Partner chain sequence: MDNIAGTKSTLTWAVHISVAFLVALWLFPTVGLFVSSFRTADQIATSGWWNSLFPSEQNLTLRSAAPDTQTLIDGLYVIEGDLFEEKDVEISVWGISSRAIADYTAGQTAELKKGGRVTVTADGLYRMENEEPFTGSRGTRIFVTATAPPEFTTENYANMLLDPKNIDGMANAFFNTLTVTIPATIIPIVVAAFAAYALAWMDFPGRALLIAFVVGLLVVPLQLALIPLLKLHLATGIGKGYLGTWMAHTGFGLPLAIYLLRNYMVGLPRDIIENARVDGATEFQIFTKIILPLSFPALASFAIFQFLWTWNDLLVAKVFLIDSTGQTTVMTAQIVELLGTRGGNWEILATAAFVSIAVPLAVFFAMQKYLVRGLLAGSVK
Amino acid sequence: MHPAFLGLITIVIGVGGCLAYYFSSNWVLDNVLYPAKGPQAGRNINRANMIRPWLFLLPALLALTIYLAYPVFETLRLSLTDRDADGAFVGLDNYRQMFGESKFWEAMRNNMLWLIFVPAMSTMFGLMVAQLTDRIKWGNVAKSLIFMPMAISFVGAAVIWKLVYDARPEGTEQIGVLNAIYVWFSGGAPQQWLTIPIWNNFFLMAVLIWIQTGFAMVILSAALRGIPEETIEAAIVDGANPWQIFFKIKVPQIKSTIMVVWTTITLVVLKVFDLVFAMTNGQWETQVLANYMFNQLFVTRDWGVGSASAMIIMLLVTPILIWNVRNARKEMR
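The form predicted on its own, please: structure of the chain above, on its own.
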């Protein structure tokens, strides 16, 4: 079957199944379990209204249980077992083995570098673009172009940027944009940018910053538009210059939005896999935690250490998720 036709069938069955579930469950609730008629009509309506939200939540709860809760507990169990001993319980041995591998610490170091630079640069560029594009006539066009990378998959972005970093032999025409510029201005030999230790991590980070800047721009642009005009006008009357208005009036008022954008991008960074796998596969000292986990699970087929690394990623992500949920609840009060 053609993939496009298969995808269409999947959409029809999926959407149709959801509609059928919601209509049929409501019909059963209102007509079979708690019919709104007879002497108990009022009590039945109240009971039906109490149960109805759970009918809508049930598919999501089942999906979360099957695809999130169960995998977490199963991963924790596997991280405490040994593949070579028929799944025998070995306690924390897998974690000790993982902590003793240099590749794990390389992945941790690189992830820390990504955490320092990518959220900061993406948020900064997004805020800068959001502010500047509001002042030009063709700002919406500029925003659309900057947001466009968000529509590209990480693997697609990796392919595009591998062409940007491409290097051809010296003396031949360079198709890689970076090497073409470098050779043109310096006259030196083309560089294999993705094989230069430490620096290659920054070249990989540039791809994620390019993608996430559009996300940050959209959220922060909406926040900037939500600032009351009265406060800006009052600052202008008091003689504030554009820099003071931006840093002392606008930024403090959207501080919570900036933090949400920052932490959201941080979650993406902690789970980054596609870019590294497609561009370097963790070679030349570019290993990250998610790629390390993939190699342990599917290359060396050591599910114990692979599951242990997955638990480390989850432990790093969980505090940020909790912080985001708490902030969201505070804003809803």
Second form
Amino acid sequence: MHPAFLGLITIVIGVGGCLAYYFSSNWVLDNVLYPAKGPQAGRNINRANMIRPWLFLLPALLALTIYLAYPVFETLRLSLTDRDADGAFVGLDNYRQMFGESKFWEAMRNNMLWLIFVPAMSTMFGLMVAQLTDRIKWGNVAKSLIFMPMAISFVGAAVIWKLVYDARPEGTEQIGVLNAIYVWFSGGAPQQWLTIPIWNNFFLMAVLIWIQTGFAMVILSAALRGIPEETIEAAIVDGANPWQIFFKIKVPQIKSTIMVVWTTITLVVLKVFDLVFAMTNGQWETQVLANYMFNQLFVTRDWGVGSASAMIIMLLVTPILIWNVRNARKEMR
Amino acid sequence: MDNIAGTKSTLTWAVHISVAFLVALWLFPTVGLFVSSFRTADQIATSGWWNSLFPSEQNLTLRSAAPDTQTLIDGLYVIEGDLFEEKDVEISVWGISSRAIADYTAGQTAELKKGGRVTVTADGLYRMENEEPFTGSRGTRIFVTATAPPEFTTENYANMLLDPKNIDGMANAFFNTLTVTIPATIIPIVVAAFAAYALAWMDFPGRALLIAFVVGLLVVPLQLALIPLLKLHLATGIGKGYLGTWMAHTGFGLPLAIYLLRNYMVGLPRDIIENARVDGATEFQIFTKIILPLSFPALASFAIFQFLWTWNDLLVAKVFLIDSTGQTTVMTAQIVELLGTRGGNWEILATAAFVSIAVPLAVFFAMQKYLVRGLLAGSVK
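Can you swap the form predicted on its own for the form predicted in complex with the partner chain?
Now the full complex is given, and it begins with the chain already shown.
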């Protein structure tokens, strides 16, 4: 059978099954269990209304519990057990083993570099573009083009940038733009950019910055527009120059938005996997935590250490998690 | 800021130029790959893609027609033809020896060593004349330096998409990606819409706690879920396949979906819902007839997020979908595979990447408004 046809059937069954649950469960509730007629109509309606929220919520709660909440605890358990010894409890042995590996510390160091540079540069570029495009006529077109990499997959971006970083043997024409420029200006030999330790991390980061700047720009641009005009007019009347208006009037007013952008990009950075996996796979000292974990889980097949490194990622996002929940609760009051 | 005397014009120019520069910088890498996907392997390997946009000067070795095509006209043996078969090329200089490829300019006539003369004009037409018949089995070699216009081909796409025998082909992976993406986008929307309505407009004990639960799960890295869920899928018989992948994508997408939709639904006017309740509409009717249509912008926002995320995903597919047969590989996984096996074949890589990028880009430009709206609702809260 043609793959497209087969796919279509699977799609119809999957989506149909999901819709069928909601319709049929509601029908059963209203017509079989507690019909809104007969001598007990009033009581039935009340009972049905007590049950209905849980009918609506059940699939979502099940999915959330099984696919996100349960794995957190299961991963914690796995990180404390040894798969080869039939899942025997081994305490912190996996963590001890992980802390003894130089690859782990390399991943930690690189992740810290990523955590510092990617959110900072993306936010900075985003703010810059948002401010610059604010008052020009073709600003929206410019923004839309800078925003575009958001739609491109990390894998696609990896291919795009591998071409940029491509190196041909010395003496032949360079087809990677970075080497073409480098050879043109320095006259030196073309470089294999992705194999130069430490610096190659920055070449990888550039790709994520390229992707995330659009996100930062969209959010910050909306925030800039939300600034009350009076504050800016007052500053102009007082003789502030454009730089002062930007840094002393505008930026302080959108501080909280900058924080949100920063933390959102931080979350992306902590989980960055595809990019490193596709471009260097952690070779030449470019390992990061998420890729280290993937290697432990599916290449070395050491679930204990793999889970331990996953717990490290969880530990790093926990402050953001707490901050988010607190903010959400504050808003609801 | 616009009305500060004396600073306006120079500043405006600086702004225009710096924005143009940034846009060019941001577009350049993507355009490079796009242009490369329309070039032949030879062209990509020998010149930077930026050169392909302009007419380029090339040194070519060409051959005239073979002597058996000669005709006898007025006592002269003549071979005529077009070196470039009607391509739009301009010859500047040419030669008949590999050691002197620039001896003649266009329109000049050269004496052939074996006897006879040859004339080559700028547009590639040549005429060979001789009093004796031309001998030999092959035509004579002509070396030209010519300026050729940019030349592109769609052959790469035909190879990657339409050739069923190409093991590197993307057609199968394309359908697999679609099969993953469509349900993995629709199912979480349906599930989240019902849950969001319950969390926004139904009263029941524990509601606030559930909302906090959802917000907390927003940031849980899906890396944690890989092994426990793979174990679960294998133990329950779901195994590796589409069903497990849809469920995983649903689970991972739900927190954001519920969060976005609930925030939007809470903002809908209370009067509408209460009027409907008074008029005797059931909760199910209120939800399907009133809330869902009104929530369209939020639904669209999340649909785009989830679509982009599942279409571009590599990790979930690698762990939950792709088994050892490789029949269910998705495009991202296929491209990573190609990066490993076809590292230098840019015509293959560029085309494969663009096949996978094209759909999200189209969605992006068509529905950017909703994407922006969703981003704003999802983070500035």
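Positions refer to the first chain, counted from 1. Think of the rigid core as the biggest set of C-alphas that the two forms share within 1.5 Å after superposition. For clarity, every value in this text was computed on a predicted model and none was experimentally measured.
- Relative to the superposed core, residue 319 undergoes a C-alpha shift smaller than 2 Å between the two forms.
- Once you line up the core between the two forms, the Cα of residue 264 stays within less than 2 Å of where it was.
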